[in-house]
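So this first bit is one chain, no partners, the form predicted on its own, shown in structure tokens.
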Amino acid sequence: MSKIIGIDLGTTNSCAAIVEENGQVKLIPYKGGEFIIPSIFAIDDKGNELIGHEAKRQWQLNPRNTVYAAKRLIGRSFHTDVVGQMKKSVAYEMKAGERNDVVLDVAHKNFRLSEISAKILNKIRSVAQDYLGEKVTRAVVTVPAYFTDRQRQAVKDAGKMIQLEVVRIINEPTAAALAYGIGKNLHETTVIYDLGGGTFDVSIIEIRDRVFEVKATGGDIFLGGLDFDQAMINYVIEDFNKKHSIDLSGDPVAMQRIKDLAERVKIDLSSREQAPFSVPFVTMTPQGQPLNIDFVFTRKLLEDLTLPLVNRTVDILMRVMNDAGLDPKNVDELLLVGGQTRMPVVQKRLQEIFAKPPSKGVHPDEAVAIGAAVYAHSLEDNSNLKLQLLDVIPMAIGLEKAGGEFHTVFPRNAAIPNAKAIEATTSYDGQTEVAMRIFQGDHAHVSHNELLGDFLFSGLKAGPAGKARLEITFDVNIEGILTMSARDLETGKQMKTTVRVTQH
């Protein structure tokens, strides 16, 4: 059999890892020696599809067909708010798919964003197959804690798109806490703290040598590197428009500009008190006098551009460590993962709530990738490596009940896997099929929750409403994915299940 790999699909960049033969764990590198690749996919002007660094490169001259942080909009339905957010800072054109998804119009074709990711998943996988010489066709995938039964779904779908057996698919934050707790047999309470491009994590693990148990999981899957990014541009671009009442918002040549340096500068400034902030040329006064954008960014100001957001870190931290009914003085061990939170003031506010510094024993970019690898390696037929991880689901997930309330049937933090059984009858005479709309989330109100599909259950034999007795059984599987299946219990027959995903 060919080896299984680990692939961290990450928002904004990823990267894959192998076991090697003798046991220890390579992250794949890209030629150049890089072991990142952007999530990025791009069409060129002569029509030639563009994936990863190369995409990158010409994201300046072409931002209305370069796709970036798609992994935000997959499984999303269209009319969401992040949605309508992303419409905003993004140059590329969304429109709304037949199955209420999200349809992305590059160089005027259509893509759905499971084709996207599969783009990005072929590359890595390319990329794979260069270093090992050999074909792979099965991966463990990585996904945010925070994802939706849909959004995995989606992942799943991607991977079969390009005849990639997506095995497993984990939660990046498991990944980390693999990476960092595997070999050193380590009983400890470890909060990892995962911020990345796109998306924020919070999960509390219990290590006991190769047991992996999570005890509680939150995040904001659109809360990330990306949003730090934003805020800075926000300001440059009022800033610019104080000084020479030009707004450069609808200038998608000068917004790529200022992006690609924001995203510098931040960088800069986690290791300088300030950088300066240039772009010559940016636009041109009605009269055709070349204007810059020219001053100095200081990390104070970073700062108190970005503290809502670092703010809103610490708020999902606390309900975390709340549902878990862990108290910051009996953590062991704190894990960071993400490129973000290498910025010096989420590392000052973690450490005065854990009153010790984080551990040094991740790599922040590579401990998903890894940990994604040393789990594929513990499916191998050939393993000795017997590793048991427990996970939870990361929002409830339940049915709706007359007038839109929410009834959970598994409560956010749910491990998984993990099945119940629900008994309904019929509301009137001579009802053969009985339909039921489930979702996904942490609201009252099935409005504000995010719907998984219409289940409709039929073959049932009629009779008088309230006669029938039938039995709904929900199954969530080790990856966190909701199966629905039901059975007459009169006749003892299993009932025929269809799922649609169409409407708002």
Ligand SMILES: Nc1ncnc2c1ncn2[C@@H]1O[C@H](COP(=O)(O)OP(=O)(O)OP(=O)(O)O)[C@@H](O)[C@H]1O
Contents of the next structure:
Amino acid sequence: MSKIIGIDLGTTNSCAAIVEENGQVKLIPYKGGEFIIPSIFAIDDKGNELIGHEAKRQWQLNPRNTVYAAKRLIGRSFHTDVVGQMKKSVAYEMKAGERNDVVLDVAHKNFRLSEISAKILNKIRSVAQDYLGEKVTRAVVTVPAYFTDRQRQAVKDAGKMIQLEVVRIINEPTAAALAYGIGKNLHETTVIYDLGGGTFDVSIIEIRDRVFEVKATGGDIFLGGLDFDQAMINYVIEDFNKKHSIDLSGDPVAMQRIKDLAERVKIDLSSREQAPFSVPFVTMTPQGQPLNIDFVFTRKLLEDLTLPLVNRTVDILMRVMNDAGLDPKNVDELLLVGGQTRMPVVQKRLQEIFAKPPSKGVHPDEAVAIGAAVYAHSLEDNSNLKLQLLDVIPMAIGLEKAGGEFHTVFPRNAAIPNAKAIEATTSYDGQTEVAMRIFQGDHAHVSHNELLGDFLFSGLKAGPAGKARLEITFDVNIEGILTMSARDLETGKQMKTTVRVTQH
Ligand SMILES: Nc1ncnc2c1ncn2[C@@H]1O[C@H](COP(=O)(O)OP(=O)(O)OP(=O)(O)O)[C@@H](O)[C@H]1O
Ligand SMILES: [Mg+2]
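With the form predicted on its own done, generate the form predicted together with the named molecule in the same format.
Zooming out: every chain and molecule, the one shown earlier first.
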């Protein structure tokens, strides 16, 4: 059997790793150099598809047909706040797909989100094949702990499209804990604070040598470095408007230049107190006179603008600590993962909370891919590495009751794999089908939660209302993916389960 690689499919950057014959884990380099592949897909004006570095190199000039941060949209319903928010911050076009998902229009061609992920996965795979000199057909792929069932499913589908078997989906913070803890014979409670480009995750993981047990998890898949950039961009746009009465937000090329620079200045400000923010000839006055953006951005200003974002991460962290019944002083180790954790104020806040500095034992950009590779290795047939990952679901899973009330079947932080059965009956005479809408989220009303699917169970023996008894089983596998089945308890027969088009 061929090797299984580990893939960190990031919002902004992706990375792959593998355990080599000698047992060493290696990040897979791209053309002998960088380990990171930008998660960007573009189509240029000649119709060529570009992925990764090639796509990033041209994105300033081609913002309309350059897709980035697509991971934020995967497995999402089109008519949700997050999608509306995204539309405002990106230059590429989004529309509603047939399954109420999001479809992207790139150079007048439609792409589903799983297709975009498939393109990126395929690029990573081909880089890995070049490096290994053999075909790669299997991978362990990481996702944010806070991903719903639907988002996980979409990543699996992306693999299928390119004949890459996603043998296991694992959570990013769990992978990072694995990279940190493997082979050290640890017995400790760790907090993994993962603030990447697009998503924030926090997991509390008890490590007992080779057992990694998640006690609680939480996050926000709309909270990451991109939002820090956006806070800067908003400031720059407003400031420019005040000075020149010109709104730059309608000019995609100007916006792309500002966005690019915002990220670079933000990164600079992690190691210095101030940095120039200058975009020459960003636009012209109605009289045709060129205008520049030119001022000095200070670390203090960045910290002020992004304080609400840092506060949100701290609130989530505290909720998760509370869910786990854990006091900061009982945390043995704090692991920082994700590029945005390099921001000094983030480290300072956490140091205050935990009264100790974060661990130096993990690399914030590499830990997730390394953990995925270690886990991939443990799944290989000839492996003698035995690992146990005990994970949880990040949000409750349940069904819609009358009036849109949410009935919880699995509470958040329920251990996976997990199965539960509920009993149901018919509400009218002769009924042979039962429909059920399943949601995931922590809100008491389904309209605030994500619809996972509309299930139809058919083949029930007809009878008077309320007489039939059927048992509906919810099965959440080790990857956090739900399957449903139903049985007619009168006849003992398995019923047919159909997932209908997902609509809100
Ligand atoms: N030195 C730095 N200071 C501040 N931010 C940084 C620094 N280096 C990188 N970043 C930010 O980190 C983010 C990328 O982090 P990372 O590569 O971990 O994300 P990702 O894995 O692509 O995303 P996610 O895990 O959310 O899907 C970017 O927003 C980038 O601007
Ligand atoms: Mg990441």
